[in-house]
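Quick heads-up: it's one chain on its own, the form predicted on its own, in structure tokens.
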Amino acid sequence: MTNTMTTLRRSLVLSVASAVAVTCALTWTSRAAFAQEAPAIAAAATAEEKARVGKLIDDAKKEGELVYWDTVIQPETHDALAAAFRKAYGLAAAFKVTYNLQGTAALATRVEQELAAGKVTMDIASVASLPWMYERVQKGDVAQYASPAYAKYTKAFENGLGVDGYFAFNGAYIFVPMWNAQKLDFKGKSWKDVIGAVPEGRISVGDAGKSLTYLATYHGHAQVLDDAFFKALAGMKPSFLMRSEQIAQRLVTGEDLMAFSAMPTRAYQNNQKGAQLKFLLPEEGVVLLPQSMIILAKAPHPAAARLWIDFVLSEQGQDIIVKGEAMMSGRDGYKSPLPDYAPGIDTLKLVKVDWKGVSTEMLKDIRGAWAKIFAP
């Protein structure tokens, strides 16, 4: 009897031990599989962060889609971001990352129309207009989100280039003089050296009458350049253009010999294809245009939107954007892989602008002042 009981006890212990081992194996296998599907889980530093990201991933999978609108990011960069985003969070290929590329004024108008109608279709809007962004926050149109990534954007927040808990920028850009070195030998160092550098009608200027970013740049330039300069520029009979891609292409073809409002981003992209576009960082300074990202308060896919913010502002996300668009990162201590086209913000001489003090109503007056000089 005793032997029988002993044997039964041993069998029971072995059975329990076996069951525990199987359960542990399944648990660790499940965890490993989940970590493999979602590298962001494995990279999380704390249990709380793992749980937070895991919950957002589960909710995002239920939402099934992310919708963002942007004014700069080109299709190739979008594709790279979307693929890396899905991989980071273990999202299936069927998970939609819907993207629309618009001009700044058109995008801002679309957001305002959707807000007024109470029918918000986009999750994230990226616009390089700090006055407009500040106004959206003040009106309660922006979802509050304490992204862990914001901890790496302290300098940007300190300089008024974002609001902690509401928005940071996915990349910043500048508008500067640019020319085709195959067609023009320009040695200028100042904004003023542009005047008379090319014949009348062979220079383009960004259309501040239609674009918020060109308007913001004009306002910044007015801090260091007087009306006489702008009147002289208007006297060169410039073409007024909207899209930065078109501005650069007209330099490549020779239709224009110089652009007053060109993006180094487009020089990089065209030079990769064999062009020889050069640009000037004027000694008076440049106006930095941070393309800020906001999650709309009534975003239809809030979990996916939060994950997108986390990813795009991460070092991996910034690398994709800088390499694809030659935009400048706002991450603290970020080392640019393209220093010639997208230098660190701390290496630039920036024109100081009090963006918090500029309202959208003031921008209307600034646009009127621009129109009086250029009258396109």
Contents of the next structure:
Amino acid sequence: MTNTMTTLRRSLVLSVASAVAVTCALTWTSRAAFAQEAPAIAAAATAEEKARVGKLIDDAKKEGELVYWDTVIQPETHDALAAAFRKAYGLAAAFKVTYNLQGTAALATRVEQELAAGKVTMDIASVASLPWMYERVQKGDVAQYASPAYAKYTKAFENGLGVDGYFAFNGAYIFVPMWNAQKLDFKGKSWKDVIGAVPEGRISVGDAGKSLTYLATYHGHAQVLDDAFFKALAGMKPSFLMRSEQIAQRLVTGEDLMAFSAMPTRAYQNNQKGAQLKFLLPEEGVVLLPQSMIILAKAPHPAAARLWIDFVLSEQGQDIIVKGEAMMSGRDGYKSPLPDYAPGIDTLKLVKVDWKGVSTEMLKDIRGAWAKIFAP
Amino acid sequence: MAHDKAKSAGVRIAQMTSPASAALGRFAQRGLPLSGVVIGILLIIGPFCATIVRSMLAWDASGPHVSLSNFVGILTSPHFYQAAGNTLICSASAALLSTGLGFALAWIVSRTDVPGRGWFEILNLVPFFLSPYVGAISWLYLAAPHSGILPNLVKDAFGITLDFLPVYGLPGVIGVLTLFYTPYVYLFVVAPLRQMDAALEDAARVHGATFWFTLRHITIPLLMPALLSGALIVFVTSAGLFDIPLALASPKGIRTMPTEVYGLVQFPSDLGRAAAFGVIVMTATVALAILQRRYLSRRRFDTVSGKGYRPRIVALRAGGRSAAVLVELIYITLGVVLPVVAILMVSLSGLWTGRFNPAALTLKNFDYVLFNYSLTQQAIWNSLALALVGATIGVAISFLQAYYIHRGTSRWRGLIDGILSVPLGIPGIILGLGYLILAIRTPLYSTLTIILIAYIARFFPMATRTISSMLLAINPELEQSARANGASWLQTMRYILLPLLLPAIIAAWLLLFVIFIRELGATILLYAQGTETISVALVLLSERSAGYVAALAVIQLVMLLAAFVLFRMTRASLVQS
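Now show the form predicted in complex with the partner chain, given that the preceding structure was the form predicted on its own.
Below: every chain and molecule of the assembly, starting with the one above.
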């Protein structure tokens, strides 16, 4: 009787153990199979890379979320990026990609405050302000990450538009003169042709007093344009605007006839809806503003952040950004699908700026010089 | 009759009273009102001290040290004087114009026989329930000199260009402030005007005084406390308002105090200077409030006497009646009808070009902000949560404070009342700055809770005043009667005082709800990822798309108007309180 009970007990234990083992094996196999099915893993060239991506995917799933702040990418483009990102890494729809669109100064302020508070909520900050980026790297606020995607950004690193192991730009933009062709027939070729092209008060200028990117652009412009030019521009009594969307909107409505510092991206987006915005690539050259992503050192979702960087810098990610935002890709050999709005960087005449040599303190001085001329 | 009711309630309640609950009642009677006062004082002192301390700290290589360099930096900067000067011009002009207009509107509905007074009385209050920021952007859509709906209409119809319209710049700021703050003065003035004994005015008339002489030498001086209180509220609120200058003055490079403080907090930020700026502004506004209290305390302003009287209704002549109706119609058109029509037009347009195209109507913008943009969805929930929870907590604290001040026995009640009124004089953005400095190294940083605390701290005095005004009208004998018949303090509160105060409590709750739904000044420095409110989302969207911002503005408008309808339905209108 006792033996029978013992045998029964053993059988029961064995059965339960087998069931657990089979369940575990099935779960593991299915997870592995599911992870292996992720296109990003399938596309990985080596077994090591497959393992690396697989591990990041597993960790990202545990993290469950990615938080990134951007200064340019519009929600529609973000939605497309997030959907493609989830698909590429086999992440469920429940995986949250939280995104926030802010001005450059507001984003930098938020990062500085979160670092000061010791409460970092964002994983990735995407900003077109190289001096600020370099300072963050120097101060150890940026996580080191050697994304395999960086291999395709050698030219960007060579030109000082990124730091290997920390960041490369995911899309660049420029600020150029823009007008509404329905309201103005402008044939200028130079920055200087803007002076007097429209009546006083009918032109807008990016507010370098509040925005980091307009400030950086002003610093670049000052390499090829003198004070007399800026004084003449100030004499046109411009409106000072913060956001490129707002600048384009005022051209569309006719409130302004000309914008001194407008983004071709916004021309593309408004023209899609029926506007007729045109812009000029001035012969003196343009200041390239590389929008770069950094992973914060204390990012709460580091694995998801790494996957995001890999994805956005991939050809697929660049396609979405260029088609949605008409930004210029820094990926080696990338052919722009929108050459009218986002020409290849090598086709542009660029104003050379030593971004590494510009510190926050210098930015304050540059802002002071700008304010002196424009006196807002 | 009321005494009998209190007595019978007391007898009924006394039968249920146990010694334990009596002890609890005794503790509650002293402790609860005091706790409301202590919470109020802490809510004020915290950010106040944080701002002062931060303003006196400077950093160098060796670390922080006490210094006045932030004040020196501010006071030697021409930007400070530009900003202060512009703010002074805007606030003083808005206070002056709102006071004039508010008085005129109140006089028309309370002392004249103008037709449609009942409707005007309701409509005059509607701008109070609208967001000033929405007002500012709707006036941009309406009157931007080269793209506004009105200039385009006039140009299309008559070929005349209206490019002189000064909507951008100080005149635009003053105009919008006046439109949206006139109800503040109106609310302060309309009740005293109704209750005013006409004997003095009649005596003046009998002695040959003209209408204008009587107005200037009798009516207005008697209304001075209400006019000054209204003007001060408009002055201080205008001085601290961030959103209207952001929309109308910043594009012209015009500095104002709130936009300057906001700029100082932005990267490369200088919190020390921002704090110094805040301390200077707080000192000025609090000094102004003290001056006003002193001025009023030295004079007598009896408008209600013990004699039986009836406010005299002035029978206007045909011309005067037409002029009064015209004033009302112009105000309601400029403050309500045109802004609402403008944001509806823009919200229903796919691409806003300055002209409304009925053939291209679309609901895309509403679809986007309601269903396809997580930020606006989150913002709507956050605003609702802040308004519901904040108004409830705020009213609870305010009730306890009002009870302490008007039913308590402490000899410090006058001083405490003064201290608890301080937030009325602190601009929202300065209070927000104080809470940012206070919370930045605590778990409260970047949470909804810190925004909630800032809202309550900034606006509880408004609820306290609303409840106080009714508490003063309730004879304490009713409570004493219940207590004499054995009811505990808690029971007296539950069965006697709270039911009597209910209209004022509901009015105060709705007042806070409306203010919290549209608040921006305190939020703009405190919001973070996921804690955006509707007003913050409006600012963020206004930089992106006219259609999206107009759609969200319509949604906010619906919420505020719903609160307004509720407000009227409770029969506890601000006028009555």
